[in-house]
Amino acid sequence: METKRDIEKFIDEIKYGRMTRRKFARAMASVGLAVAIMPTGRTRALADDSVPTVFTWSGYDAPEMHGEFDKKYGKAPNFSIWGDEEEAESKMRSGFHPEMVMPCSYKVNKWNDLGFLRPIDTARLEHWPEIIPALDNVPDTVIGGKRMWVPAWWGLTSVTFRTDLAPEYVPADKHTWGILWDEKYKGRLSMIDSLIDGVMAAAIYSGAKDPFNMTDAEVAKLKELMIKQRPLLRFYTNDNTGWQQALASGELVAADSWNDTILNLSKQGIPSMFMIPKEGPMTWTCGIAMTAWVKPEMENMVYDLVNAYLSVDTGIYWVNTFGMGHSNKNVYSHLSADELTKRGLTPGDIDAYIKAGHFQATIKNEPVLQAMYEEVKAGI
């Protein structure tokens, strides 16, 4: 929480019951407070030992996400919900051993090094041939020739802006991350408060050859760029709802954001656009991994559960509900061009659309960048 506005919003969301575990954990972490882990939903203590346990984000436990599995076995898997991947990692280090986890691609390498994961045989996945080709080889997910993770959902990180307030950026050839450094809009811009979606976005704009493995000179250039940007920002935030409301009210002209933002603004009739910047958007991919703790008698069920998450029905529910992409290429023929455009997705070549972005990958020099980022925010 960076501002008085953030604190007031945090209190209001608790008051009116809109604060999710994920939001609460992030908010408390932002002021240096840890949260005791008390998983919601069906926990190990109450778990049905005859079905796998999935450790994942809130919302991924909806019945519509795993319908094929429920239909085959007549019951749902167990779920334990994490606040974020750091919380999940800490809990698994402490001895919590689910059968399935759902990290984003940039965590796969680290979790594999920690011994959490085991390879997945895609020949046992009925829906694997339906995966969008561009997602077949996401960086850092095939390790030593073994597939340690399969993609299930994806989206873009880019700029959402108010077309009525910044009309000069409407033409496609004017789309650029540079709007977030435009001094005309001082105090009406925002960045996502994270290394992966905020600092890496700035790194793309800086022209770094590989934003996820920058040289010392590139890091220094990035820091100067972020110092220049800091006084122009209304806030750094991880609150998706907050930046959407600020764009809707006109408090913000442009925001570093995810593609679901445009769906929610368009539903309100807010004149806005999601950019495909000339420097390239950032493509995030999250998916499914099987853990090293799967018992032999549970293995077939885990493969059936992975299959369920990769199905067309799950994908249609996911895109319609969350406004982000699913990895099954056959999902998109079930949605109209208008429905896809409203979600910041393309009615055209989905494979080319994904490839146009910079795939998120493991940040090689994360400690250096984290220290640099904290210095920028502190005004050092």
Contents of the next structure:
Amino acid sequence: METKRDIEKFIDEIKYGRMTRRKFARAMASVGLAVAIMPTGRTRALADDSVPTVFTWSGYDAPEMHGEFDKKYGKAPNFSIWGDEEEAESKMRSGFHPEMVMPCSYKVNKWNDLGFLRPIDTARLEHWPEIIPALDNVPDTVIGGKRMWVPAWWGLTSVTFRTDLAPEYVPADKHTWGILWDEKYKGRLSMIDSLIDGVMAAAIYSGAKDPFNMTDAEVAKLKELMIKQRPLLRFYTNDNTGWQQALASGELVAADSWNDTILNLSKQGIPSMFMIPKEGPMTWTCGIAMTAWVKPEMENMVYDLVNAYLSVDTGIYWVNTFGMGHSNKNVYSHLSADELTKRGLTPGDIDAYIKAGHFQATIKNEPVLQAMYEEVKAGI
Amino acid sequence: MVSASETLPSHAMPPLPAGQRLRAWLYRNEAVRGYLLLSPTLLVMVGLMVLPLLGMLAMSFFTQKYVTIDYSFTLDNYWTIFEPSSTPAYFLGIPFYLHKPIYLLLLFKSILISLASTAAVVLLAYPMAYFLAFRVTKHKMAWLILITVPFWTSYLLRVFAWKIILGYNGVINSGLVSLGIIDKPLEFLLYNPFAVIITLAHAWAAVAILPIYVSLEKIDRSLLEAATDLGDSRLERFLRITLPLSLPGTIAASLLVFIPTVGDYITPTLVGGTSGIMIGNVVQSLFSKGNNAPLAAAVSVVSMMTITIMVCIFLWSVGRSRMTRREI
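The form predicted together with its partner chain, contrasted with the form predicted on its own above:
Starting with the chain above, the whole complex follows.
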């Protein structure tokens, strides 16, 4: 026990005043240096350079999500989790270079312009022929004839409402975004706090021809509608647990939300419904992109990883756990009709179901809309 | 000042080795020694405060061009904030004649919310500090530690706790409902500026208690006795002795609460709802979703300058009133 003796000697020296200032400073400096170096040493030991690093949403790192990859290589990829895509963007701008990212379709254009992405050769993806045809050609993801991104999950953005509190909206032909403007439910409605899921939902309701590429007149009309809506809302929120709890407690009657909301509400036995509004719901799809920083020797591995995320096994786990759709069409035959309806998905023709919605695309006049949205939120 | 080496003829001293000469120079030069002693703190301050602030100031003169930044000097961002317009936007009946009123209007609103929280904090903290300083005689340390207990949990959790207290099915609502006082939960408790003020006031209370306590504790008790001997009532004694002497701590507490709360963004995000938005929320969204870091930097610079000016005016007026009082 050499160290123990050293420490005892050190303590004795302090106790009996034999420690000189210089000696003490030296000991303190070495402790300080050790503490300062410790974190760098540890991360190096943890991060395995031989597997790709995936930068993605939390939950997407579950072992069930990339089982095929783990089986083939005997180990899991590295993960880094982002809070949202904006945060991810600034992190990558300032020098974080993962091999794989999982943005939603509307982000692909910008991330490509930022030089983050590289094209994917779908011929090298075993599961590519199993992709739902409606997701094959998502707007703004094939750029200059090159596929920059592959779809992996999809879902709908629409209204979830309490059938017991707003019974007049229950019949299928009464389903409308308009419930979010219903004066009767003032203070008990909520919108998602984002351009893509919130403002675009309002744009669909406003009747804009292409919500993602609006004319000035359409923007003016949209603004008026949103100003009208603000006093009716309880909150604008990004927190899906928040709106789920609020719906569950009856604080909210209806909420702009994702289709998975209904799964959690039905688990608690709360009478609720996910609308397919007559104006059309919004369809979103998120997926996988390879980054420009993939080293040639790692390319095969990254393709295997993309492939693993598109597999049927991953899809079944995904739909069961998260309640949203997966892009592999063979997933749905493994799930009962009841389980699918419970998640706001359809047991019928998935392809037609997806096509019925407005596909989220890159918002053309984004800065103008963002500025407008901030003004509306601030009450101007 | 004449340094030691100049007073001695140089040929009298044998040339010293370089290391010793450096050491001798270090020992003689007081300023250098002072800076060396400061250097760890100084390095941290320069590296983590001054440089980022300068970076932000520089950023506010650039322009965002989609994914790149145009580094040519421009005042456009400031013009965006201050550009006048003939049609006003109203806030609390006050007209803002601005083309883009959102920034200054929200800054004004943030300052009001922050002032209200500061007032609430000081009014709550003062009696507690007073009690600690004058009434508590035993186990003072335990009391002080108890006051810092809220600081043992994270700020975020304290805000969340208020969400639970004020919420629709929260502590207050379910309590009132089960007592039969109300039959439907009150909706006005949460998601408005008052929820923000309450949350801020609670979260910052401990910061205010300690400086006020210290200044009260320092008051010479014989002054109070003298005031009583000379016929002051309790109230007069408080107004003439205790309050003025505890003013430095109270002012420090107000500043400690006011300055950081103006720019707070997580509290309004969580409990502010549609009407509780503050300037920090706009800066945050400009930086991230708005993809306009230069404008966000300009908004930050403007709000920092405004706060600085306000604090300076406040301190100046306090100093002035004290000086005039002394002249009388």
